[in-house]
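Okay, so here's just one chain, in structure tokens, the form predicted on its own.
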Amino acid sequence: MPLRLLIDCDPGIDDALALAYAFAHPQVSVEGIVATGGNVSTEQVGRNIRGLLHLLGVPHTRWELGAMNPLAQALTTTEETHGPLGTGYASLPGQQEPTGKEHGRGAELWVEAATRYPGELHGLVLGPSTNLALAIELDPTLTSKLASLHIMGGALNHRGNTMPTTEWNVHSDPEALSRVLAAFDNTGAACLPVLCPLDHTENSLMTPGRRAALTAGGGALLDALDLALQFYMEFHESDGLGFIAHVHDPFVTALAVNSALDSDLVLAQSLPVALDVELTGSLTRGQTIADWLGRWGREPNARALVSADAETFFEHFIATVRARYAVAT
């Protein structure tokens, strides 16, 4: 039986890498993709997903637009990080053509997929948690239907990458992650969400050597990823981090897949913990907090990464994507 995956994302350059991995993996069946506004607008995210699906050779994969805005604040985007259209220097098929789709169907896709495959669907959130939060509002039993849930977001014992203490996905919609975590409070759920924070996803550094190893030989998809990474690495260099790129989303995708498959490939370790999100702090709104010492007296509502193996991840990621999409070796 294939590993059934629903991906909620906001492509975005590292999201594009994540989608390439998911569709390249021979044991994964992507049952749907939710376009969530974040790196660019929800509509542009949808256009990017559509273009990527064309390059990935899976144009008929179902996808839907999520909400136009976060739950309680205006949408902010990061064109300076991901480029005017969200894919750096890469151009995708139909990237500037309207999707013609209705905003808001993403939450419904979450519910429909989880209902169709109860106990089999593995959820993956690579952008803001907006549409998962809305889906839980539509169906409060959704959390019990998922086989697993991995969320890229947060900074627990680490500096932020947006404000001093906040990570971009949570900063973009703090109420959303707060509601998702609350849905797992005191439920005794066998499947706790796994939060993958900057503390460990920032270890996944795309270097020039790894980029060359990934994209050698070209082809439409790998050429697009190469151009996207050029922009992304230039941004990181301009931000004082060197000519590298933090590729959070493909790491979290590989972790979710290999954990669900009970693979021998161990990419990270996690521990159960009570998590929450600061919503009112004048300096810390959007900060994710882990109660490692149990001061709140709450039961764990999530697991959080405490280690990650970036070297093993890159070997696996590059080999997996190239096995499906490399034109020449």
The other form holds:
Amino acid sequence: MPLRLLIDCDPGIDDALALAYAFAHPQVSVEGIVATGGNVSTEQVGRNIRGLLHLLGVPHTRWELGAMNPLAQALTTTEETHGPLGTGYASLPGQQEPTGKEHGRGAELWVEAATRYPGELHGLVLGPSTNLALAIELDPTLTSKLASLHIMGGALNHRGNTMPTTEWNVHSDPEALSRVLAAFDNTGAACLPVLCPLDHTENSLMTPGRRAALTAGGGALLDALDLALQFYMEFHESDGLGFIAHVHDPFVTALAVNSALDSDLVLAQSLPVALDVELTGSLTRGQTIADWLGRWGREPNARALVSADAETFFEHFIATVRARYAVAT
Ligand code: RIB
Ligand code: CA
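Go ahead and give the structure of the form predicted together with ligand RIB, now that the form predicted on its own is out.
Every component of the complex follows; first up is the chain already shown.
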């Protein structure tokens, strides 16, 4: 039986790497992709998803545009990080042609896929949680239908990458993650959401050597990823982090897939914890907080990563993507 994934993302350069991995993995069936505004606008995310699906050779994959804006604030985007169109120096097929799709169908796709595959669908959120929150509003039983849920986001005992205490996906829509976590309060849900914060996803470090190993031999997809990574690494360098790139999303995707397959590849460990999001702090709005010592007296509503094995991840990630998309060794 294939491993069925619903990917909610905001490509975005590391999201593009995550999609390449998901479609390269021989056991994964991507049942749908939700375009969430974040790195770039929702419409541009949709255009990027469409262009990437063509490069990935899977143009008929179901995808939908999510909401135009976050739940309670205007959309902010980050072209300085991911490039004017969201894919760095890479151009994708049809990347500037309107999608012609209706906004706001992302939540429906979540509900449709989870209802079609109850207990089988694995949810993955690689951008703001806007459309997952809307999907739970549309179908409050959604959380009990998912086989697993991995969310890239937050910073627990680690500096933020957006403001001093906030990580981009949660910073973009704090209410959304707060509502998603609240949906798992006191449910004793079989599958608690696994929050994958910067504390550990920043170990997923794309270096020049790993980039060369991933893209050697070229070909349309790998060339596009190489151009995208050039921009992303220049951005990290300009942020004083060196000529590297934090590729959060493919790590979380590989973690979700290998956890679901119960494979020998143990990419990270997580622990149950009560999690919440600061919504009113003048300096800290969007901060994610884990109550490790149980001071709130609340049952765990999530699991949070406590370790990550980046070395094992990159070996697996590069081999998986190249096995499907390398044109030359
Ligand atoms: O903070 C990192 C996250 O924000 C990643 O998902 C990246 O793609 C951006 O969306
Ligand atoms: Ca992302």
